[in-house]
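Below sits a lone chain in structure tokens, taken as the form predicted alone.
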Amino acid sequence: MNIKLNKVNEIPVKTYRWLKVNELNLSEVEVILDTEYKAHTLRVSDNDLDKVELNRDLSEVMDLNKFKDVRLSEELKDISEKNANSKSCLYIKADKKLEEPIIFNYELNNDNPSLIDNNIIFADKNCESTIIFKYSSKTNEYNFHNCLSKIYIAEGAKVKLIKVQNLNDASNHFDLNLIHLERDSKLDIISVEIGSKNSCTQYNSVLEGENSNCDLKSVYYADKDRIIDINYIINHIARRTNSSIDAKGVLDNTAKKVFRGTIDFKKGAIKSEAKESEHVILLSDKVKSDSIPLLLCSEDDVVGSHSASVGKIDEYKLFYLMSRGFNEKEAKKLIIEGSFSNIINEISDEDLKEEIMDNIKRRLEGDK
């Protein structure tokens, strides 16, 4: 079945329509619904099972209602909601401290073309964990991928998210993520898109306990015709909250990007801060790269930054190594390595870590 999406990754506050920045909009997508999905599987170490529960009915502990307001694109939406053929309820019990990663893996193959995932987490009073998922293809042919995650932080709860996604070239990527915290929480959180043909991608979180803490760090790679759209959102609602976004991405061949980044100070944030930035590495006079960073204040007593950088690769920087013996493509290769490193390196578990980095290389070195 093939669909029209509109208003995907719709911007909080619009800019002028012909820059055709505001939302993304694609003519014709290819779904697979009604279709089981059997490759899932979940790691939770043997130490940590008496810590978490499966498939609980989160009503019971969270209010679903704090995630009705978010704006999301309807048919994405109503595709999770709906026709998901993955639901997983993670409850990360109080006052427990995790000692490995909760790890969500998902492999696309021709038995399992599509996921649908509909995902809620709810990590409850000073617990400590670790939670990653793993989106990757074992075939050339296409894949569908659409996932919905609510994730809800109580108070005083440190949570690491992590997210890895990287399937083949001719897939369809779609990943909504809908955050809340509660006071004196903090969430960190990783993203790295590295497949498919069109990766859509959107973090919404509120900040509504005082002093809780959201920080976001990216990283992606983009090559051929491939579309990367990236909506994060962070509202902070309560006082002395604290958040930043961080985003470091490559583009080559004719790949397409846009990065539309809002912090938004809403009426009683105050001694809130907030800082946000991109830096964008081209490799391709043919590419595209638009980025929206947004600032909105409606309190006074707040501190906001924001930043973004669009360029080649420092001349300085590679002659300095082509002088220490590296050729051309040896020298690039180091310095875009170099710039994802600071944020693959606070991924802890080894595995995961030199996984992305060998990706990232393959893709570098021309091996798909």
Contents of the next structure:
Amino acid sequence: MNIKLNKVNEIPVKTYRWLKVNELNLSEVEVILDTEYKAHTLRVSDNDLDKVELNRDLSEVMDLNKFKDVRLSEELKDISEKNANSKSCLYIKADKKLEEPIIFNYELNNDNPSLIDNNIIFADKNCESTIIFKYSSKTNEYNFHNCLSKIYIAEGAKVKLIKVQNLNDASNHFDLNLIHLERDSKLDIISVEIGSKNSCTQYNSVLEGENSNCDLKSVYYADKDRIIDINYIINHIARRTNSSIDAKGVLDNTAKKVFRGTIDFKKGAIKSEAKESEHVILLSDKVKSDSIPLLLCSEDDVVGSHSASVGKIDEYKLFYLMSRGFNEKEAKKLIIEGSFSNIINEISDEDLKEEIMDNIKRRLEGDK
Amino acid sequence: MEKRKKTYVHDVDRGVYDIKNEVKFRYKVKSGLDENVVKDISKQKNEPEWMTEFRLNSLKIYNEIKLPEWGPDISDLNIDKIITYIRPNTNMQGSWDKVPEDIKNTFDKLGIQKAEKHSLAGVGAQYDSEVVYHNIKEDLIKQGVVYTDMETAVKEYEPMVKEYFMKCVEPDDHKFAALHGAVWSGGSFVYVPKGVQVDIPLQSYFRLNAPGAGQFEHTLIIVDEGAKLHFIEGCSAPKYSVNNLHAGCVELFVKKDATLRYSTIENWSKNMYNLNTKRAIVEENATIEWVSGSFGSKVSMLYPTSVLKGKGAKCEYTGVTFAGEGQNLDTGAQVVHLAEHTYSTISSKSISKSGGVATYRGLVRMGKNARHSKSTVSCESLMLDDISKSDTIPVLDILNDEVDVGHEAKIGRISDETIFYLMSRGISEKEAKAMIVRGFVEPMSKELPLEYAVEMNNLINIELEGTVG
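Target state, the form predicted in complex with its partner chain; input state, the form predicted alone:
In what comes next, the whole complex appears, and the chain from above leads the way.
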């Protein structure tokens, strides 16, 4: 079934209409509803089994109404709520430190071409944990993926959330993450987007507890005719809240990318600090790169900054490496790998880290 | 946590800017907008037929286009209550002696005559819908420089006006460009011939005196190959309790190797909707420099646009926005790079206080052919209290890979350490704050001729008086 999707990844404050960057509208998206999804694996280390509860009804411990600011199209929201074929609840017990990452591994294949996952995560007080979501295709056929995750980080909890998307070149990927942070909590997000035809990602964090932290690091690599559409929003509600957005990307061939990154200091977010940066390397003259780094501020006692840079590879770096005996292609590869590895190195799962780096290396190799 | 002490002080008298004259007019149209009003304006001006047609066509476009879905709320602006054309009780004069006393006094208090004597090569003064005074130095006339009001230009320089008028900003660009096309009146026309260097600035001053009126002046400047010009635009109005509207249009054509500096000190009263459109088309190796100070108005939506069309074209934008109580100032720069080796530098500073909203909204577009081009954008915002708002909304739109584009923005308050340091040197807190704000806007003051830098400092003093952050 093909449907129209309106207002995917809507920006919090609109700008000039003629640029058509306020939101993404897709006229024909093939959605696969009413199929089962059975390829899901969840890995929790044996040592950690008693520290978590799976499939617990979390509606009694967390107020799901807190996740209302959904800037995703109504259609996709509807699909997540009515047609989910994979539902997960993860509860991490208070004061528990998990030894190994919890891994949600979603493979899409010929028998499971569609994944509509609806996840709720509750990290209770002072727990520590790493959670990995991995989406990949084991087929060249079209895959449809629509994810809605609601993540609640309770007082003092420290969570690292790693999401890696590497679906095949024909697929559609929609990924919405609504995040709520309580007092003294900390969330590190690592987002890696290297696959699918359309990749629409949103992280929408609300720093509601005093002294809460949210750091978002993201890497995207778009070649061929891929479309990357990003909407990162960090709302500073409470005082002494800190956040950062650090995005690094490469665009090649005829890829298109829209990056929307919003830092919003609400009134009352006294002594808060936020930093945002985006660096894009362009490898072809047919790419299109839009960057919209928003800085919204209703509080004077804050420090905020953003920066964005777009362009080809730094000539001085290239020159230096070539003077050391690398040819141009190798030098370019090294610079891009270097730019990415900073972020990818933070992925605590060695296999996954290697898999991503290999994928990027292979594609850079095949390029030019 | 310690609570910082804050005192909020209301705005003070804006002095000379608030002088109201009794509204004396020779003719005015009824408020609102329809075909008859537009025909009436055209008839009053005794215009050629193509202009009447142009106006009617623009009106049609105006009725078709929707209001923007972004930016400040302008729903309070009711065009049916705006008088689009009000002719002062005088003809255009070439000597101040012939200008009616009350109008002359107003411009005198605004310092126009004094500036004309000392630092300007030519002056135009518009009062409500029509230009009341226009004069230019003899030697410039001899060199072929044309500086006159738009009405005269339509008649005396018809072929040139027809070629350029609303070709840079077309009526279908946005709703208020269409409105402007329909009811435009007054403004200045400048032509600088090839190779002529106008060393001393020309200035047009726009004053809106009548309550509930609109001002729609059209400024058309053509700087021919290798020529140079500095043009200054000033605007002000006294405050009324009803809404006034300013929807002017500025079209600048900067030819090969030419340089144009366009400076604006805008100080509309706080009942004004300032929905102005400014655009420049910049040819090969030419330069446009914008210096833009936005202090007044209730709502401003102003984004000077530079279209870098020729190889080696350059654009520089320096802007300061100061939003006080009841103001929503949405300003910024747009640069469209269309050719190789084009360069743009945008520097924007904004200050908001007492509930004012200051927004930087900008665009840098690197087109397909803009190879080896470079753009640098830097925005700084200063908030003087926690009831104000300051947003930065830039867009970088890149369509080729041989470019270098950078954007930076910072937001924050005056740090306690800086104030403490200055106070430890014997400066009062109030003076320390004023010093910091003046230092903050210094890059802008530097760009202005001395008299205007002084005026800007005075404006900042007016705005800052009594503020203790």
